[in-house]
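One chain comes next, on its own, written out as C-alpha cells in the form predicted alone.
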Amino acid sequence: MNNSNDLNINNKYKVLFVCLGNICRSPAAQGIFEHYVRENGLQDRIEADSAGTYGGHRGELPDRRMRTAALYRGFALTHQSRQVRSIDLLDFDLVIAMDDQNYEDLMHIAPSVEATHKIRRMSDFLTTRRMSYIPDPYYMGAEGFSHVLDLLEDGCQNLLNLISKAEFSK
C-alpha cells in the first residue's frame, strides 16, 4: 500500500473514498475512517477525505438522511461535496471507489498509469459481508442507509487495519 508521493509534503498517509454525489457513502467512509483513526491516535498519521465523481452537489453536506442514521451511531459528518479532480489521484496513497461505476471513472481521469494502482474497490476491505459493491442508500429507506454503514463501519476498520500494519509496523 505504500506509495511514495512527491505531492503529500505532510507525509501522511493519505485516502480518499469517492462515490456519484459525494453526499451519502463517500463522506460516510470518510467519517467512519476518521473516527477510527482517532481511536487509535493516528491522526498524525493518516488523513481523509471524500469527493464525487459527479459535481452537482458541490459544497453541499451529507444528505441529512446519512448524517442522521451515522450520528446516532456516533459518526458526524461535516464534510463539504467536492468533486474529485485527476490531481487528487496523484496526491493521495489510496483512493477507494464505492462502485464499479466510481472505479471506472477514476480509471478514466487518472493521469497516469502509477495513478491507476491506488484505485480500489471499497468491496475489496470488507471482512463480513460478500459484496461487489457499496449500494447508493440515496433512493433506499433508513434500512438502506444503515446497510450502507454496516458495510463501511466493517471495511473502513479493515483498512484502517491494513494500513497501519503495512505503514506502521516497519
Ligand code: 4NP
Second form
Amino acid sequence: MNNSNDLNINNKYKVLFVCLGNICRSPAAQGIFEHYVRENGLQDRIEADSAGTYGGHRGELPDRRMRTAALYRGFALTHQSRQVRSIDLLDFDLVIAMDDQNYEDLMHIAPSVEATHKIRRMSDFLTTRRMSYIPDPYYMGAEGFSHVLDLLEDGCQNLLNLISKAEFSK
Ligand code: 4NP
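We have the form predicted alone; now please give the form predicted in complex with this ligand.
After this comes the whole thing, all chains and molecules, with the earlier chain placed first.
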C-alpha cells in the first residue's frame, strides 16, 4: 500500500476514488470512506478525494438521487465534481477505479510505470466478491443507487481496514 510520494507534503495517506462523471459512484465512495475515517479517528492520517474521467459535470454536487440515498444512510455528500488529471497519479497513494473503463482510462493517463501500480479496482476490496465492478447507477432507478451504496459501504470498510493494517500498525 505504501508508495513513495514526492508531492504529498502533509504526510497523510491519500486515496482518490474515480468514476466517469464524478457525480454518483466516486463521490459516494469518498463520502462513505471519509465517514469511516472520522469514525476511526484517522482524519489526521488519511484523506480522500474523488474525480471523474469525464469533465462534463465539473463543479456540480453529486447527483440528487445519490445524495438522497446516501443521506438516508447517514452519509452527507458535498464534493464538487472535477476531472482527474495525470498529476493525481503522482499526488495520491492509491487511486481506485469503479469499473474497467475507468481503470483503462487511468492507466492511459498515468505519467509513469510506478504510478500505474497505485491504480486498483474498487471491486478488489469487496469482501463478498459478488461483483467485478461497481455498476453505473446513472440510468437506473432507486434500487440501483441502493445497490451501489451497499457495495461501497462493504468495499470502503475493508479498504480502511487494509490501509490501517498496512500503514499504521508498524
Ligand atoms: P458516475 O455516473 O460515473 O458514477 O458519476 C455517471 C454520471 C454521469 C454520466 C455517466 C455516469 N453522464 O453520462 O453524464
